[in-house]
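Take a look at this single chain in structure tokens; it is the form predicted on its own.
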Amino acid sequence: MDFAFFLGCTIPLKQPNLEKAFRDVCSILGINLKEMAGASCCPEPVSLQSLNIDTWLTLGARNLAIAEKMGMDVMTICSGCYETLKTVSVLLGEDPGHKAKINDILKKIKYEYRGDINVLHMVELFSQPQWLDKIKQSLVKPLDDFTFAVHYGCHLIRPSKIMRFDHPEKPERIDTILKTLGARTINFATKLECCGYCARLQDEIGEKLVEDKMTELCELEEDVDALIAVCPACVSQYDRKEKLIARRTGKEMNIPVLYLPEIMAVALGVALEDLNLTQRSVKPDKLIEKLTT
């Protein structure tokens, strides 16, 4: 299966190890990723949308038009990119007048957005029954002895009227993928709380959200091997802030934060040394030890 691969900004610039893990998983599962030549920032789903909706829609429609020229659906691996591109496709699909307005702008740079492709997040694809079967058949190292906490984040499942692939209050798609790998997932009170990444103008708000979630996970009766996230911003936020909060408060916080394709790659047989799992603030030493014993 072929997809137009929308990589976004954050991962190639700051977290290439996350891209590597996703590409490894796709290679094993037989998914072909085609580069989107000329693609720009998605654009970012919070600030620019608030400043100028037409600029935001135009940039998003241009990216979708690139995929349309390729004749392929779009695959995203960042929840922010996913929300932007899917929202643009839904809004312009529901409003032909606004779509015509955006296309008048795009004509100046020789682009046209038709609206005839789909936008998918990797979780949306991997959690489909046929891909769950493929994952199960491809398992090399089942994660039977592992317990994970899942962070869904804001942009993957909300606004629910637009995203429309998982329950906004009781999501289960990431849990389902991890269970297919053999792992156990837990329910916890702060599971659906925001990571706080977008509260950068009031950093204390973001830190409080991280502290609440990581404190809860550290105080559970059972050990949590890792927090699993599917957005590079969420991965970065929890990893960096957890370490800073531990230093400031004296709390013992040592739960590593992994990107879903990293743990999928491990289960599908990718060598640990090829994944660079230690490239983070909280080193997953205990998890690596369990994987190698």
Second form
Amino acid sequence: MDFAFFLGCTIPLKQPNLEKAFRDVCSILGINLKEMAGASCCPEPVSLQSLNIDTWLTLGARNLAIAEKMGMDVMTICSGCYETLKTVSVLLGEDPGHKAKINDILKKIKYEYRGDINVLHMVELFSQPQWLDKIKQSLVKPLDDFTFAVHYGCHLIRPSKIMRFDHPEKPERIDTILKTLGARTINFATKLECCGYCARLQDEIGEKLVEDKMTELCELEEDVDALIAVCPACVSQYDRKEKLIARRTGKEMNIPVLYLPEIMAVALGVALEDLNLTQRSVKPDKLIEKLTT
Amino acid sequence: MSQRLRKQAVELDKNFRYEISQKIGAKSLLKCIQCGVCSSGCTVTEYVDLQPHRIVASCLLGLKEEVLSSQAIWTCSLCHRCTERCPKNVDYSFILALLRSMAAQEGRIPKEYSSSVITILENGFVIPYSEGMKKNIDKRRARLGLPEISGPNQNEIEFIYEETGLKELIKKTEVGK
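Moving from the form predicted on its own to the form predicted together with the partner chain:
To see the whole picture, the full complex is given below, headed by that same chain.
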């Protein structure tokens, strides 16, 4: 299966080891990723949409037009990219007049956005029955002894009238993928709380949200091996803030944060040393030890 | 907005609600019934000077200045729970982004927002990717065996900023600094 692979910015430029894990998983499963030459930032939904909606829509449509020319659906690996590209496709699909206006601009730089491809998030693909089967068949190291907490984040599932992807208040597609790897996932009160990364104006909002979630995970009766997220913003937010809070409060939390493809890669047999799992603030030493014994 | 606000009917901007509702994706503003579900589930509800349902009420009333100068429109974390739960399908988080753009038109842009917009204009990406930065990133990617990045033609990005009016807005607000 071929996809136009939309890289975005944060993963390829700041956390390329996450991109590596995703590419490894795809090559094991037989998913072909085609590079989108000339693609820009999605663009970022927080600031650009806020300052000028038409700039946001036009830049997004330009990226989609590149994939249309390749004749493939778009695969995203960041929830921000997914939100932008999917929202652009839905809004312009519902408003042909506005689409024409955007195309008037795009035509001048020789692009055209027709609106005939789909935008997918990696979770959407991996959780389809045929890919779950494929994952099961390809398991090298089932994660039977592992318990994970899942962080869905906001932009993957909401607003559901646009994302149309999973239940907005009771999502389960990431849990399903992890269970297919053999792991257990837990339910917890703050499971669907925002990571706070996009609340840019006040840092304390993010800190409080991270502290609440991590404190709850630490106080649970069973040990949680890692928090699993599917967006680079959520991953870095929890990882960095968790360390900061530990330093400030003296509370040792030590729950590592992994990106879903990283743990998938482990289960599918990618060597640990190829994944650079220690390149983060909260080192997953215990997890690595458990994986190697 | 802790002190009580008193305004005469003639001081209200009655057109404000339509100014918003005519924009793409924002028609739903007019359907609000002030139930407060948006505010009760809001991630940042305890941090804002105006809660979501009060922002909507203020828009409908025509309190344009109060809305566009509020800190609340920039504090939102865009978690979209308000939009998700609204029984009348008001796209609050989307409308909020529009309110931000209206405030921006008047030159009110917090630097937390303007800086990434300028980075995208200059790099095509929201992370600086030129000269020394580019070299380091490329080296790191090569070490991981990842393909080279073929970024966008910068002129195209700049053209889109120009055509949609964002270039001018940036210039205007930079001059105003």
